[in-house]
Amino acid sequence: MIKEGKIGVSEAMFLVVVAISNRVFFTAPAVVVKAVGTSGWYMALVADLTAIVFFCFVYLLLKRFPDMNLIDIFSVCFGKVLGFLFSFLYAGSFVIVCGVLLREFIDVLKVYVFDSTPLSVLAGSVLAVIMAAAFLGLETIARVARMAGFIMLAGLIALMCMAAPQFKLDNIFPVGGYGFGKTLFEGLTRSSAYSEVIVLGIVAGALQGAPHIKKAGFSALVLSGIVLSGILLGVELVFPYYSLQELTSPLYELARIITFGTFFQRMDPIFLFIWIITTTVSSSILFYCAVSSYCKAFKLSDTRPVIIPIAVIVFTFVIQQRDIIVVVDKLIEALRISPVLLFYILPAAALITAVIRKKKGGEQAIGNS
């Protein structure tokens, strides 16, 4: 059993909020607008509501097996072989998601800031911080995530307020975007944008029971939905949708055009500070979940021996990708569906299996498995 310590509701909530909301700093707003047009801001709310429905199954499953995490529950519900397979898939998925996030972050960073810095240097620098966070453990990551969450929210609110003079209401018309049917469909399929809520299932043992998981999970999804929808609305009000979909990082572009008189111009350095902190914390959360899932699947009690090997795998994945076009058009689009199947559908299947097979509780369940 891995000793992950204990974290509170607010810390668990910000683990999820930072991991989900961090995507607004990259290509996500442009990708969403390209898919649905001007209706992107409320498409994010449709996706959020879908994620909340799916999380209900995750919560009910964790409530049925108190003091157990998803990895242990899979072993009880599906048996040792299938349970191990699904747990290993979880570990691999977190590695891929972490790798995609890092590569997207580094590519955008190279576009705007470090254009001549080698990819391997940037990747290695960020991974060094992520490895240090993994060595320090979940409690440290959670506490830093709470601090980073407040910084991120304050920074985003300030950014939107400073950009308000450049809002043009005409930019969000037609309200229906490319059609309400298209918006609804994309909202349902893009609920994977909130799939990082599954982090609570991986570290469930560190929270103090199902009531804490419920509070942290639903609060995080509601807050993340507000953040994503609000940022999408803000950038749509500033940039026409036809130009917005061409921007690599709309938020960075927005920060660059903010001007208040002679002395307050180019707010992008402040934006970079928030961006780098939240991305590093978000990557650390995903990396820790990959390490934790792997160790739980193989019944390892110490995470430290596998941190460096998994970091090498992530580093290899990051530098193997050809360019940002491959990341956005292939990898990120592929991640629209697979997290839904793995992080939402699988817990629902485990819950149904547990009800049918009458599996319930900690010690009894482990004994029957």
Given for the second form:
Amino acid sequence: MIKEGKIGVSEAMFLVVVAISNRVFFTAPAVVVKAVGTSGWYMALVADLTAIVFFCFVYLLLKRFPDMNLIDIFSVCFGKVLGFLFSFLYAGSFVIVCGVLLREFIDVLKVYVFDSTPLSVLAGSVLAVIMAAAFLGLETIARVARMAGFIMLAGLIALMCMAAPQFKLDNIFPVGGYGFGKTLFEGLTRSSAYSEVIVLGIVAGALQGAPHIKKAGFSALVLSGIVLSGILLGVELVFPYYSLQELTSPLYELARIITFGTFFQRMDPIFLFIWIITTTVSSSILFYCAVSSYCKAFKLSDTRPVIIPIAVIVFTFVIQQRDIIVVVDKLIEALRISPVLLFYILPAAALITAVIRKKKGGEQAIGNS
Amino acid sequence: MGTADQKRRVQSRACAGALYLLTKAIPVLLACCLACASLCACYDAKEIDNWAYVYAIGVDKGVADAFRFTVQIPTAKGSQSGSNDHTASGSQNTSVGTQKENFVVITVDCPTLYAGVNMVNTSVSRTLNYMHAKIVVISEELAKEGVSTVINSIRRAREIRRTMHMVVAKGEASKFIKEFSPMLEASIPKVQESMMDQEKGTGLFDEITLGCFINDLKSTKSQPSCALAALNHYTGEKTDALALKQVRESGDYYAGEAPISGGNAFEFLGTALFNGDKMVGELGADETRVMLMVKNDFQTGAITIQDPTYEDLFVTAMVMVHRSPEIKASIVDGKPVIRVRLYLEADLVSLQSDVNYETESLKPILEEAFRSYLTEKLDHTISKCQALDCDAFGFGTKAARNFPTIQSWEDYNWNTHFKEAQVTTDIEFTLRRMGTVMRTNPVKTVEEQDE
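Could you drop in the structure for the form predicted together with its partner chain? We only have the form predicted on its own so far.
What follows is the entire complex, opening with the chain shown before.
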């Protein structure tokens, strides 16, 4: 049993909000607008609603097995072999999600800022911080996430306010984008954008019971939905859809075009500060979940011996990708579907299995026996 | 016994020491070493004096290669007295440099901007950097052939900012860049910023950023336009009395024609109109102003018209936008129907005649004169743009509201339907203030006083 410590509702909420909202800094807005056009901002809300529905299953499962995390619940519901397999899949998925996030971050960073710095130096630097965070444990990551969450929200609100003079309402017309049906379909499939809410299931033991998970999970999804939708609306109001689709990092471009007279301009260094902090925290959360899932799958009580090997795997994954096109067109697109299956469908299947097999946890199980 | 205890104590002290070294001292030492490494600056750090910051980029059709890029770089020597112009020829006559006062202009023929950067870097001790470039000037000749290749070749680089100003220059861009130097300012970037800010006070040219130009280039809702500039060779200055009889209103001038002598050799006047990536026409001073009024980009400008009472006298008003324009676009039987309503107000700043327009009975005559002048200009400008297939007003952005989806909008193909648009215009014009004079009394001659 890993000693993860205890975290509060707001810390858990910001763990999820930072992990989810971080994607707006990179290629996501352009990819979304390419898929649905001008309706991207409300497609994010459709995706959010879908994620909330799926999270209900996760919450009901965690409520049925109090004081247990998803990895332990899988063993109870699916048996040891299948439970181990799914837990291992979770660990592997977190490694991949963390690797893809890091590679996307580093590629965008190289495009806009550190064009001469080798990829391995950037990846190594970020991974060193992530490893240090993993060594310090969940409590530290959660507290930093809460702080980073406030910084991120304040930064994004400031960015939108400063970009407001450049908003053009005409840019969001035709309001239906590439069709309402397509928007709905993309909203359902892109609900994976919110799949990081599953982090609460992995660290459920550190939260104080199902009511806290419910509060943290639903409030995090609502807040993340507002952030993603708001940012998408903001960039759509500034860049028309045909231009937005072309940009590597629309939010960074937005920061670059802010001007108030001749004195107050070139705000991108401030934005960069928020961007790097948030991404480091976000990838630390995902990395910790990979380590935690792995240790829980193998019943290891100490995470420290696993941190360096998993970091090496993530580093290898990051530097192995051929180019930014592979990352954006293949890996990120693949991550659109697989998290839905793994992070939404699997807990729902576990819940159904638990109901059918009448499996319960905690006092309910004792009561039944 | 005592010796064994002593031995154990020594051993335990040694273990504690080793443990201390492993857990505290070595990590702290390693951390210090890593921190020292970070003090050497960033991996790819370059000092400010390693860079040559380009302030202006000019693009012409090339002679030795596809394009001729011209860059204006400050010398970082400070302002020098006296003339120290000199020209240096590069290899194969593809690179030419001219130093004038405190900046140097380098011209290079190359296929892309970055190929040119590398070529220039072979003869300049500093590395060219476009991070602070404020203006990109494209020659009219190149603009008429198409600018998409140039724009595509420069926009991808991280150093090129979308906030740069986009300008089309009549004649050669390289010559324009050479003359684009400060007259009243010591700083080149300051003069460039101030020059572009003049649009806010005059409305005589369309100040467009590279980002906006790129947006319009890809737009399904409008066509691109940008500021038009030219070197003024003072040919517009009239010196003979005969020329004075050919009165031309200030709003009728096009870039390079303003009757000015002295001052800077360059001027920004009018708008370059594009159909796709090709320049197809230009707008003059007042045409640009009415276009900016419709786009809600007009702030203020002095507009001069003939006095409604005396045709040989003139009236000037400082015109401002009272509120945002109302533009309604609908599609009737497949054709666009656009209704434009502008709300303008003005302060009277110059009245040559002694007609008492300040009175309630005569003020409407002057307001009507301004209103009809501007309406005529607006109608003429819209017709001109329709004839050129160029929706520089962005009416398409309003028309798009009538379509539920992007597919239906793109299938309609606004840019081909713009010429069929039936546009009705209406201007509400109010003279708010009469300047420092509230009443114009007639000049009293001896004869009049005798009567």
